[in-house]
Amino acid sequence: MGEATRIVIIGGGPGGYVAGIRAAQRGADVTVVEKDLLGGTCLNRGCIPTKALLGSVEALHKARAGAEFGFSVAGEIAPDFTRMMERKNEISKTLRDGIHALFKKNKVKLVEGRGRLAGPGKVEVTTAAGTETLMADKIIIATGSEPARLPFFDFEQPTVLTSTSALELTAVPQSLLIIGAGVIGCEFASVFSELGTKITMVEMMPQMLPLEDKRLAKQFQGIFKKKGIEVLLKTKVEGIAEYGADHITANVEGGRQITAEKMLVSIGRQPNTRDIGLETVGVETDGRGYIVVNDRLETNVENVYAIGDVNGGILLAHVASYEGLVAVENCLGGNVRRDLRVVPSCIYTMPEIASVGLNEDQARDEGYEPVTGTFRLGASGKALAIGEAQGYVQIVADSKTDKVLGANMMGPHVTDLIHEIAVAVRNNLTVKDIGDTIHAHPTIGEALMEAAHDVHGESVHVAG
């Protein structure tokens, strides 16, 4: 039996960690290089804290609606937000030393330091001790992004935040304006609003969540207008007016200042690929910086792969994780190609949004003839019961053949909903199969159910 492949894999996040303990498991000799925290931006800086502080608000939010589910309690129902973030750390430090003793049951290795492209075969390693170099068959570049930086802001000042600051406030702001309505925008409109700050959202697109279903932006707009969310959409930041020790004023189109406590910048992410030695080995990246792979995750550097955020595909910890696996198995002598028809898009909003695969519009602009189903959760005993009957599930299939095309939904669990119809879209079922399933009662599952029915007119619980 030959010696075991070594492979470095430069970045501890969803893509690298997950690609370090399953390499291990096929028998390779892994090294993880992470220059901050195992887990990456999800796990310490996006993912996890944004969901940690929803929970907090969700509870928050039902505890303040008492009276409708008939309790009561005594003294001033108010945020703490000290410990909300306090229980934010505890989470993602759970979850990080989880991943810890992942990797000693797997006996991955984790050099803590900056790893870089050294040569061929070759990453060098900078940490608290010095300088190390690693020597690998393959390699694994899976160093991910960060927020996104328009030129014209300045970040060093203490009223600019992005997603990652943001997570590190003190004290909830008064009031914040945020830099476009994308989903990071979104959820951190969902968990501040309702800590009772004021906020304005502007979007230069013409609607909200630009890459949802326009039907629900607009239904999701209307939500956020009744929680006192002003959105202002098709509209531009010319500029800063003022820098302010305890505000910012921003001047937008139309001639409108805008002056808040702090403004938070969400208009997307980009590469962590500067000084990572790409250049030294010859790695190709495009005009935005994002490293150029191919359907098995290889570079144009023999030998070198790219997963997750790094490599510009698409931007989320699960498609990491994903094409961390699809790397491993290419790296140890498989032909697995990357497969993206099929990615879930989860929104952790209140209330939640979820999609798969194609919406109406898109699956017309495809050539298709679309059909569609939709079911109201408003007629759903367990939305009623849990007093979150707002939103909607809408089941999308191909007319001539029934098949499920893709779905998208608005309301409590939706991000976990969403994988049956998941399933359904990666393996050609029907939109009969979902409807022929017995779903249990009473639940918001049901609600797929519900709407496979209605798209052939047959469903009991659709009012007209």
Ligand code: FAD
Contents of the next structure:
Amino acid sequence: MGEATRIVIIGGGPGGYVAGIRAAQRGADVTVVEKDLLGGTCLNRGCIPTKALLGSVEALHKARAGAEFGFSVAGEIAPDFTRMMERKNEISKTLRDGIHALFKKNKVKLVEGRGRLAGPGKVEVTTAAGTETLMADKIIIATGSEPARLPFFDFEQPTVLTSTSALELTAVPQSLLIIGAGVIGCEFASVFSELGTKITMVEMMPQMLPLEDKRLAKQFQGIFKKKGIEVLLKTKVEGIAEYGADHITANVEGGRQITAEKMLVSIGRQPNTRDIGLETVGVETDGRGYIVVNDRLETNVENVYAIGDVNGGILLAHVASYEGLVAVENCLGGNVRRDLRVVPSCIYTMPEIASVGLNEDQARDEGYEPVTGTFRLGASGKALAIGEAQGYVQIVADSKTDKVLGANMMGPHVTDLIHEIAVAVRNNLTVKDIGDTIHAHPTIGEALMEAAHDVHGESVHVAG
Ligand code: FAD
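Counterpart to the form predicted alone, namely the form predicted together with flavin-adenine dinucleotide (FAD):
Okay, now the whole complex, with that chain kicking things off.
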């Protein structure tokens, strides 16, 4: 048996740690270098902490709806923000401990320190104990990203928050100005509006959630409006009029000033590519600093790969992990190409939003003659039973071939439902395939069968 391939992975987020475990399972000699906490942004400052807080406010929301459900609670139902934050931290820790255990089980070595490339096949790590050099046959860069910090705002001010510092708040702000109505801004708005914060969102684009179907985004904006969240579209922040000790005042387009206790800047991410030694071997980056890769996830330098947020593809945890698996196959002699045609997009607001494949406009832009089928959750027995009947599911199909092209949905658990459509799109299934499949009753999932029937104008439960 030959020597095991030595793979060094810089960064232990969902890209790096998944790559590490898979590479070890395939017999490689693997070291993961992590400067902070295993699990990366996702587990410590992103996906999981936000979902933990959303879990808390969803429970709070249900408890407050006792009269509708037929129960009363003695005493006040009041949020305990300190406990919510503790719970969030506990969940992250449980999952982090899980990765440490998986590393142990799979014999993945962890070096805690800051890694940087130091010439061909060399990674230098600065640890608490000093500097050590790791030799590698293959290097995978998985250093991820961090909140974009426009020079425009002074992030040293305690009133200016990024998604990271918003997850470390010790008290609920009375008012919050959110710059950017993308996924992260909307998730934070969902959390804090339920906690009683007065929220104003400012978005440059003509719709909230600019990557989602425009009809869905419009309905969603109506739901936010009913919650008392003010959303200003096609509006830019022109500058900060005042950084007070306990408030901030921003000038927004149209001559308006908005004052809030805190301001959350959620306008995107920037790659962690500074000071990681890319220049020592000549790894190419693009104009925004993201590492350029081909669809085998190779950089321009032989034996150096880049996965996840740092390559600027689709900045999602499940994409980072998928890319980790692809890169490992290629490190170990395979020839796998990244395929990002079917990536579910999920937004964990109240209600949730999910989409995959093409929406109606995108399908038309790609030359299809799309046809859609829709099912409103107001007619779903399960949605009514759980008191969450807001929203709908919509399937988009090719009218010529009946192939499923995509779906977009809003409502309870749609982030779990979306995978049925992901499987359909990836495998060229037809609307008939979905419509002919028996879906359990009563479930939210059966809405997809109804929407499939509706594509053919034959939904039994669609009124008009
Ligand atoms: P990261 O998770 O950023 O991990 C990179 C790791 O590398 C970090 O641990 C970092 O400490 C380490 N590192 C960096 N430089 C070095 C160095 N020089 N040496 C050693 N270690 C280094 N995505 C979803 O799919 N679903 C969601 O619900 C979701 N919610 C999100 C909510 C928020 C608020 C945010 C900010 C992001 C969210 N994301 C979500 C995006 C998701 O977190 C990222 O896409 C994902 O974490 C990217 O994984 P990664 O492994 O590429 O990088």
